[in-house]
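A single chain comes next, written as structure tokens; it is the form predicted alone.
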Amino acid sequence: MRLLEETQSEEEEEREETMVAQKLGGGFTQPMTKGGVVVGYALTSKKIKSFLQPKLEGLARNKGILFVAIDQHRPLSDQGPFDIVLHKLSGKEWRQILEDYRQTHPEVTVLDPPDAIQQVYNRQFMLQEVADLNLSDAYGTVGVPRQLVIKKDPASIPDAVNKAGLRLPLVAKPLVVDGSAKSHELSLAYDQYSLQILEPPLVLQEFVNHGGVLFKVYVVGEAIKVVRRFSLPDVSKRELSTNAGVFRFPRVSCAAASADDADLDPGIAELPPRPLLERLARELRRRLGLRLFNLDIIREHGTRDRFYVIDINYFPGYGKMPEYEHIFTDFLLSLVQSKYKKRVGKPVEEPLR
């Protein structure tokens, strides 16, 4: 819903506010009409294919939401008008365009602020907010694996690992997440000597045995959805003493099949406690300044309540999330509803926790 210009008459404002209130109160059940919610999107072709699926666009239309492609070859301010800008493109130039647009169009919700996104594109800082949070309550603890950043000189890695006191095996991940498949590849190093063949810049994380299952926690505003994914298998002490070298893997959590229907040990398959995830997601939304992200979480094998966040992804593959169409469209409507209530001076109800 576009905000009105101050030059409009009070009568026009009242007429438009009534129309918006009717739409918002009625859940946007009517087909798209003038005055609906316009979402401009700037996404890669791969993201468009996986996210903007026909079912999502059809449901959005029925709720009064229209997705409009942003032309990257034209000034952003000349396009629209938009109520929401949804984006996942890389590059300093694009970030600056978005930042300028946010300053000149404060009435438009940009998902999400480009400066906030940058933190989770660098694995040196990605997990820092989780580590600082040091979450611990009656439902369990959430931390991060011990890690070491190596920016150059692979020959120095063994000494750096010794000084840091990291235990083998170690997971090696590219330092920067740039959207390429390579930036999500990982390697598992079993011995000190093999560390020298790794390619900096990278992050080394201690490998935590977790029963070969990780939990992908999708966050869309206030909504949370959890799915199981197969992951790297546990490494026994015997394997660690007999194996050597570096084993390379593709993007494990995306390439692997869902573990939701697998016949797993209950101690491995049990989802993390909902209250713990809700508190974690709420804190990270605030600390990171993001509303669209997911967490890759593992449970330390042999424990019931010790969890580790091993990765954070901005605007992940929501197409793999059950019922994402309903969750995402409801989220978009909630953003417009919140702005409308603030504009007409009504208190915004706090969402249920």
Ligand SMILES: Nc1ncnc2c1ncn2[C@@H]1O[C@H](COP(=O)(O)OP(=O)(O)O)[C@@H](O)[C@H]1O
Contents of the next structure:
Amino acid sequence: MRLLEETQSEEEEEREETMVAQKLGGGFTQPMTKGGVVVGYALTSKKIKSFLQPKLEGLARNKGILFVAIDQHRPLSDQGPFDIVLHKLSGKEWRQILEDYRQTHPEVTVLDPPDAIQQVYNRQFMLQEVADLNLSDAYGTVGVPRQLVIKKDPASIPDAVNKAGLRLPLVAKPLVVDGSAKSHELSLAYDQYSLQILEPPLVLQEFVNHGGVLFKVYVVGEAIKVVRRFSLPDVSKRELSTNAGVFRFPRVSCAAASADDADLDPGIAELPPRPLLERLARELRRRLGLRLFNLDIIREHGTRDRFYVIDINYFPGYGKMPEYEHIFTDFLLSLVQSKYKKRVGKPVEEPLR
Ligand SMILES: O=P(O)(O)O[C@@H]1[C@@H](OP(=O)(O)O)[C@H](OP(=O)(O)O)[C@H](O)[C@H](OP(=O)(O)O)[C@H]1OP(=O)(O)O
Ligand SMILES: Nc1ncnc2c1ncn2[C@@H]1O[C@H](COP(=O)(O)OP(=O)(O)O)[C@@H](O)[C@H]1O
Ligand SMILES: [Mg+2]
Ligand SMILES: [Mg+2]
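Please show me the structure of the same protein in the form predicted together with the ligand, now that we have looked at it in the form predicted alone.
Entire complex below, previous chain first.
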């Protein structure tokens, strides 16, 4: 039995939604709670609008997945029961609530574990796993730009930059990523003295010329999807020697317009090799303990295969990822499937948290 084809009538849909068995990709029938897979979500209204689009909810319903809003102010145990909890809300208290819920409800998959997410909310630690990975193979190398953390005294910046031997220009990024607009207010500095006007805590990162194009690699469990976006233009040696000061720059890469159809130099626009990205995503998924994230990756201009990861985002704007509704619903089903396999004693590749 193939459950819930997209073309079936509403009547059939309703009837099947109340069934207690669902056949999943692996070819076995899996008992489920009445009503299918229940996914509780705790998201901001902005996120609900961009992520829970009608096309996602519609396809999910057809596949037996039901999204249910979580009330942050009521005990989680009184809500649901959920098979999966999706969340992206800030606050220490909320983190604790989720952590407690994970302990008391090991049968529920909480995406992702709050502790694991914390690492990518701090730019001092965000790229650490990429650096430790030291990925280099026949397809290319993947590193991170050199960076320096300034916790307090802005007057110490010129000296600290000199001592660390960082090369200008530098990108100044707020240390903590907390979902606020301020945490995305970045600046480009042509000289280290001007950086004294910025407010720590921040990270100073070497700017890497990359031809004005970046790649966003969206990860949803084992699936990855890569898109091109516009980025900051290169800074020439001449510009560097004639310019001074720090310049705020807008969120270029967040623009809805993708660079996919633009007439670009193929050496700049060519997507990074798929096997390299697959390996990078697989390793990061494991090392970070996250299943929902994306990375901003750039190719050093003038090279074919030297890449830098500059940003990692937890539960990014999946609504902008092509075919996200198919990828996401398949992923949700695969979670329930592997949990069932685990229950009946079959080995699973990755332990579920
Ligand atoms: O809102 P969107 O769709 O632009 O998504 C934002 C992401 O855009 P992207 O998918 O990478 O293009 C965005 O990615 P960038 O940091 O801009 O690369 C962040 O993940 C942002 O979350 P937060 O403000 O850091 O908590 C994301 O914001 P939230 O939707 O999580 O609020
Ligand atoms: N080290 C870098 N070299 C070149 N460009 C960078 C670098 N860091 C950031 N950028 C540019 O700035 C943008 C925003 O930086 P990012 O670290 O992704 O912050 P955010 O979390 O706000 O997206 C990037 O998408 C890219 O265009
Ligand atoms: Mg970014
Ligand atoms: Mg980011």
